[in-house]
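The chain below stands alone and is given in structure tokens; this is the form predicted on its own.
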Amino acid sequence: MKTFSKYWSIFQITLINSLAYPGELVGRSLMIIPFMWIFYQLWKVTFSAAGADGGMISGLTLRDTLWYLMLAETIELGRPPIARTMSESVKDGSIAYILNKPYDFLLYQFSTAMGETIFRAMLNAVFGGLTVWWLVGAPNHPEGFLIALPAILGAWVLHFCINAMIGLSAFVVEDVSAFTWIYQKFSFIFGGMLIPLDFYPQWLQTIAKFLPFSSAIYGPSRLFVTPTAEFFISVMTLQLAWIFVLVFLLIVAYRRGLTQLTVNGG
């Protein structure tokens, strides 16, 4: 309980600190509005050009597609730049100060990441949701958000594990910007952030839906628009499997990274 209390306090402090500059927080969250406007114009033309039967493509209507993309963007835009933060701490030498603190390095990073994520995601969801509501109307299944909430939390855990492993590579290479760029592109393509995986060819869907990128973006977003018990079990099962694997790999990478870390600075 003392250990949990320590990291809960770190989470709370970070959560409060994220409100220190409300203007910057709101301004960054407003970026989702033009994104959703562009998505609306793009997919409205796509559905029209495809001559979608009953206004539906691969089981999704235009309204479903926009609400799916809103939640996908909320998940993506809400997460903090963990890998870049860890890389900067290696470059400036502050990593030595952090590692000497009486807490677990990975749990500290996780607590701060979750603290930074909450309000970012909430504001993105509010501004994005209001924009989509104005463009296409209310979601067909408003209760889908509550059903998808555990999957959203799981998505942030997956994002943390992958980004933390990228950040740990800074222990060896220092600059991780190239790895971060590659990860973002994989998320765009195989995570279904720009195009729902349902619109892909069947063989590509099969591959993409098995990867952790889809569990971090596609699964929660699709569950929001189709909140069925069967799909919920499928999404959560795959998420938990990937979380178990990635947490194990993260711990191994951290222990190996410590043996190769060269601290810069004075």
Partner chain sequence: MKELKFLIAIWKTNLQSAMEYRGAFLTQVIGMIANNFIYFAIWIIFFNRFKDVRGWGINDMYVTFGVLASAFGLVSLLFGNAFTLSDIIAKGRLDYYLSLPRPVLLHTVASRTIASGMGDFIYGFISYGMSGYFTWDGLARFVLAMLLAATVFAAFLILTQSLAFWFGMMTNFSNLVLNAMLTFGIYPITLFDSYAKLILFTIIPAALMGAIPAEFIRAFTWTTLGQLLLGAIGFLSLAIFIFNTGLRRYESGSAIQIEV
Second form
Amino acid sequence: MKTFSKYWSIFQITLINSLAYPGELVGRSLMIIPFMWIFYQLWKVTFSAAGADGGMISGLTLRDTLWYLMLAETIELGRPPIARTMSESVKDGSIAYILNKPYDFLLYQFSTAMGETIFRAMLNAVFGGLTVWWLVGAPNHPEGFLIALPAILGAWVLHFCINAMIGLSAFVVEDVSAFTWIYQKFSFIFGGMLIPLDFYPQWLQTIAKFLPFSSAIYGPSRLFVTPTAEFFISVMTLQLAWIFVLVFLLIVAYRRGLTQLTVNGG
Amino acid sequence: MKELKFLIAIWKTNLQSAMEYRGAFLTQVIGMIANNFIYFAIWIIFFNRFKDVRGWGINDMYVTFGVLASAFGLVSLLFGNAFTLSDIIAKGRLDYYLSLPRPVLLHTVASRTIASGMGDFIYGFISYGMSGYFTWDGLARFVLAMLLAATVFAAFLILTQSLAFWFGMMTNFSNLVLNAMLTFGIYPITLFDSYAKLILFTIIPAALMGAIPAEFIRAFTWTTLGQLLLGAIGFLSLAIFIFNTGLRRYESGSAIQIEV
Amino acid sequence: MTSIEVSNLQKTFQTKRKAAGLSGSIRSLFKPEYSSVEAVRSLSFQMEAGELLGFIGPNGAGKSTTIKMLTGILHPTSGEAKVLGFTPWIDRQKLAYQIGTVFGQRPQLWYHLPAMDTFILFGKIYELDDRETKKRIDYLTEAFEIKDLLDVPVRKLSLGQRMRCEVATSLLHRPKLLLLDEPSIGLDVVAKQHIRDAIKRMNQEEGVGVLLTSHDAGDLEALCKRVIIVNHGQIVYEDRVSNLKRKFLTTKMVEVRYAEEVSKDYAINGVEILKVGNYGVKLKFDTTKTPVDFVMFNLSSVGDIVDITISDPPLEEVIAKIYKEVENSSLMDNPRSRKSIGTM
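Alongside the form predicted on its own that was just displayed, please also present the structure of the form predicted together with the partner chain.
All chains and molecules follow, beginning with the one already shown.
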């Protein structure tokens, strides 16, 4: 119980801390507006060129597509740059100062990451949601948001695991930014951040849907526009499986990194 | 001429310090090339399924993205500080450059090299080579158009970031317009109606960094060359004017509460 | 009871080297060369429970590396250490509950939030119960005189106020041992005194042992009973502060002002004249060579003394002298020792 409240306090203090500069917080979230606008232009033209004005492409209407992309962007833009923060603390040695307190390093990092995520994501959802609402109208399944919520949280856990591993790789390589770009691009392409995976050729869809990137972007976003019980179960099962694997890998990576640190300093 | 010598000296030092972290330098360059390839794959998927967007096809995307990437890369390599100029102004770090007997703007923006820019720069040429529009005189046009696009882009960065002279810290705003510029530059220009296009030639001159250079590279026309030249000269003069006007208001670090 | 026991502790780092110039950069891009740096070399010492021990040395002497090993952050290359009965790098977490740490250049307070928030967070982190935390905060805020600062965002506090809050935070969980790395860095004289007083008080009231690193001799003079001076990763001097003073503070500086003008060829046997002005004289002498009453007698025989100041040279000079002596001698028997500059 005490252990849990420890990390809960860390989460809380980061949450409060993220409100220190509200202007900054809001300003950052405005980014989603031009993104949603340009997605709208692209898909409006594409739907009409495909002769699907008011109709569907691979089971999605223009409205579904836009709301899908809104949630995908919300998840993506809400996540803090964990890999960068961690690799910086590895490189400048400040990781050492986190280690001399009685808490688990990974849980500490996770608590702070979640604290930074919540308000960012909320504001992204608000601005992105208002833009999309104005462009294509209300979502078909507003209740889908609640159903997608566990998957959104799971998506952040996945994101944390991958990013933390990238951050910890700073023990071995000098610079991790290349990995973060490539990871971001993989979530872009295999997570379906510009094009819903449903529009992909079948073989690519099959591959993409099994990779962890789809559990972090496509799963929750698609669940939002199609909130069926059946789909919920399949998304969550796959996601939990990936969480299980990645948490395991992260712990292994952390143990290794720690040995490296204690041998060669910060 | 004297300034050119000075610039070359700065760039040489920049390159040296970038190479100080050898692993970082190589991974950034190679990583950025890979990054761009992966990003572009999404457009291959898109055009594979939907063929074209109002006459704009995958080949046009190759050229547009190519010239934009090279121009972006060139600016990152040679004028890396243009990306963080507003920070430099707002935190009073311009003092250092003002105390030295060299043109302030040039010295400031040239004083940093972003290593990954090398990856973008190289990738742009590869992308053009893969476009199916490749010819030798096309390559010459690519280089020219890319230089002009880079000028527009650098000018755009200086212009928007110089607003910090008036409004102080504005990292978010700078990021916002930078992202808008790049995103609008990459997307097919045929998407936009005439009002949107007006914006893409003026407030956020993304058309001058993507679509127009691409058109010029595919086939020479005086119109596109004129647009590019006019855009480059116009934006550059405007940027220099704004920066110099702002400089008169510069308050140095002392007048501003620095929040670090 | 000993709280720290260190024997033959050693830490060697690997660092990259590169020749100057662009060609050197390119060469190291493909074929990096490494050299090893001995940050800490065969360090042995003991610290009693409740002791105030100063760990003094110039930048790069190995102080921070030692502290990092004592908190379990770094594994030593070889050697043994026990801190409060634990081997730090094995029982890092368990040890963390028992010690407090302050790193002067690495604040633990949340910068944008009031210090109170950090206090409450630390209460949770050290698993104290809320009532206890509250009582403890009251006590510490009184001891460190920070009651009025608790609700102000930390970024608005002065450096000295911030440091007082830092040290108070590190004492929240009643540690038995406090490790302070450069606590007075960047502070002005008044702020330094303030912090030293508070630390002294905590040591007296709660018996918390303090190991303090600094390159400010003033910290040592004001706070510590015993001092260890390190340089190039080795102990060069270890003794009680009072002994250090007795042994090395043998030179006295004297400034005298006379009622009438002084002649330009003013001189006293066995005394070094530093400056002769119209009315005043500044001089220096070694008490082991020239007796004090002899000097005093000669001073007053010149004329009517209006004012006199006698002072010890600053401790910093003394320490600098110790470094120099050791450096010269160790250079003789080990010419490679100059290379061992740490990475702190």
